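So this first bit is one chain, no partners, the form predicted on its own, shown in structure tokens.
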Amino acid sequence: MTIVSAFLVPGSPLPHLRPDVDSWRQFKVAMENVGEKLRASKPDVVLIYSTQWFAVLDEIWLTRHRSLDVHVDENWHEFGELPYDIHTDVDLANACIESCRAAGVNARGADYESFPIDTGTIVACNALKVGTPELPVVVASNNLYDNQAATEKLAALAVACISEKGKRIAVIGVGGLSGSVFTTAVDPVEDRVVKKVEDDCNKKILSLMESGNIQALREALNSYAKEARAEMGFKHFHWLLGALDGHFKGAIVHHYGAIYGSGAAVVEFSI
């Protein structure tokens, strides 16, 4: 199979700016243990979508071959500064824009100094270990106006064409769960996923991903992204549906919690 491995983890900096505070540090600690059985499933590249990255008028592709910056989250710039390297298979990255526009997509490169990557794919890319010269990878934005569906076309695309070069891929969808943060200061030390049906809905879908009931799954969907105020719709889950051409056996949930009162979740698909 040329996907060997796929995953779901949140994008937030906060594990990784403050593994002071122990329930954050615990999804850091998930996220290293994931990285560490992706690159033991031996990808030639790894297939990156960020809820973060947002693009309006076409779908981008990070084209430029090595971006080293560093990073300061918008949202939570107090806690300091998130350095990266991320090597990206270029070759890769332009045979999926030249898919996309076969396909009628349009869809462009993104090759410039200082590109502003995200924080999502500043996150996954440290703490799984990837976009390294021996392990690159080749990043997706997020259209916003495209919805789930067109979100699991561009996964299948994106596969299909790195699957033609012959190429074993790890999936990885990178946002969290249910969307209601707390809107007043908290003492970290206290958080909890804010509202409790956001909670229940989310440990559901968690379970049904877990049981590896893609029908189920699937007429489940819908009603939680409306119920759970999931982040942008779930779509990043809806990628690795596409990516894994809507089938998995099962998944292992290898941390699951609130980042400053959102649902989060480390997540492992078992293909």
The other form holds:
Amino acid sequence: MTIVSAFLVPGSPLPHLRPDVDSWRQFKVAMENVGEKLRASKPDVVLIYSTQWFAVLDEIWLTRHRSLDVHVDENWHEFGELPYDIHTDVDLANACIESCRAAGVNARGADYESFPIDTGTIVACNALKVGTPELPVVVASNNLYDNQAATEKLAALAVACISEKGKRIAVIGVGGLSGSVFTTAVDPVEDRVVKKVEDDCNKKILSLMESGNIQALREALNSYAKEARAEMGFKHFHWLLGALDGHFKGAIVHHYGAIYGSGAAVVEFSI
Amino acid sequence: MANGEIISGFIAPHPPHLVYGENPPQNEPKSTGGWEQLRWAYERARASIEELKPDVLLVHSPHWITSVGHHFIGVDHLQGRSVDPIFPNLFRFDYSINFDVELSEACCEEGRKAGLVTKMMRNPRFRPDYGTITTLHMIRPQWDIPVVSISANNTPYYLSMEEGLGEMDALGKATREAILKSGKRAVLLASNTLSHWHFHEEPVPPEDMSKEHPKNKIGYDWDMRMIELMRQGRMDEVFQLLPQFIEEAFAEVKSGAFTWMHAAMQYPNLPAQLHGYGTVIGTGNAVVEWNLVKAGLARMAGKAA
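Next block, the form predicted together with the partner chain, ref. the form predicted on its own:
Shown next: the complete complex, the earlier chain at its head.
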């Protein structure tokens, strides 16, 4: 098994920009904790998919060796900046591009100064302390026209490609759970999952992850994506399923809660 | 100061291909041209701007997406490099933009008074979206007119189209109030493509115009139908058809800029001037102007009210 660890983490910047808000800080702490577990699994590379990196024409992979910049979130600019310094395993990213093309998936690299790396990738790298010179990343975009099945295939393709190089892989899906948010200003202290039905759906899907009952989980995923208005159809979880070849034994939910009305969780999968 | 007014409004689409095709010094990638029909359309729009001599340009872009409220850039100046996340091979642009913070704040406040959630963007390290930059460059490459930059609140997608476009209507009316009170002569820019069906492969080179044409017939037919109504000044019909147009042509006007602009202009049933139409990776793009000075609804520069 070349996958050595797998995690689902939220891509919102709020836990990182506003750690003074207790409920949001718990996400940051949970992400830092699973970062330790990730590094303890001794991967050679971390394979990341973030719902917030949109692609449209083709599948874009980050191929810049070092991405060093300061990011300001388009929604939460008043809370400050997110500096980042992300190191990519360019050889592996290019191998994934070639593998995509061989499979008939249009793909290309992004190796440009000031390329706008998305908030989700940045907060995942910073909180989990990956994308370092010692532990580089391979980052794939979210092609908006890809469905859940295509996303699973993409992840499987990347894992197969990197495995061929003899590398140990940690995999991360970056994105939230239920998608409804508060659309007016709310006091962060009052934050909660905005719709009870979505809260219930989130808890049910997390419970199925914990159980490791993949068949039941798969049966629930379609209705979950609709009823919970799951972020991007929950493609970041399908990315994990594809990477894990559809198998994991169970999961530990390190934290579940609300981020401005949406549901979010930090989940570690037992593989 | 009072007697401000809106002197013109443009549909001013933002495909970065147009900047790439023009080869301005600010853009790192270089081309051998391409998309001339649309770039010539913008030349005609530029001539109109030169004649109008506005004090300020207001731009509403679908690529600054905000989930809580309508945001306005509230810093005097921003500069840096903008790289298009979708077409980084075409658009890596060094921008330097001056903002009319006074008017931005007034728009924000009028929006708040109208019951909208509004917010000023004060972070000096904020990077404007490429849609805003492309529209501004194509309409005024001298970059010598201050700007009000407005985000696209995502209510048309998050709630319903009707609710979302209702928000944009209220935003437009609030923008109008702010402009009237400012004493400034303003041009509005709706940074929107029309039909938005597109190809999923880019030709090599990207400016190979033998590969450029409408993605599908339904999108093209809708574009022609709507443009013809605009040219005839039948704007009531345009707005009656807008939801169907958005649905069937996947039109980017859903994001709200078009409604915002016309609400600010009080939905004039004026014949539009079509500066030109063309496709970009199959999407339909038109540069269209409603010139309120020519229509006798606004002053020429230097003329008292």
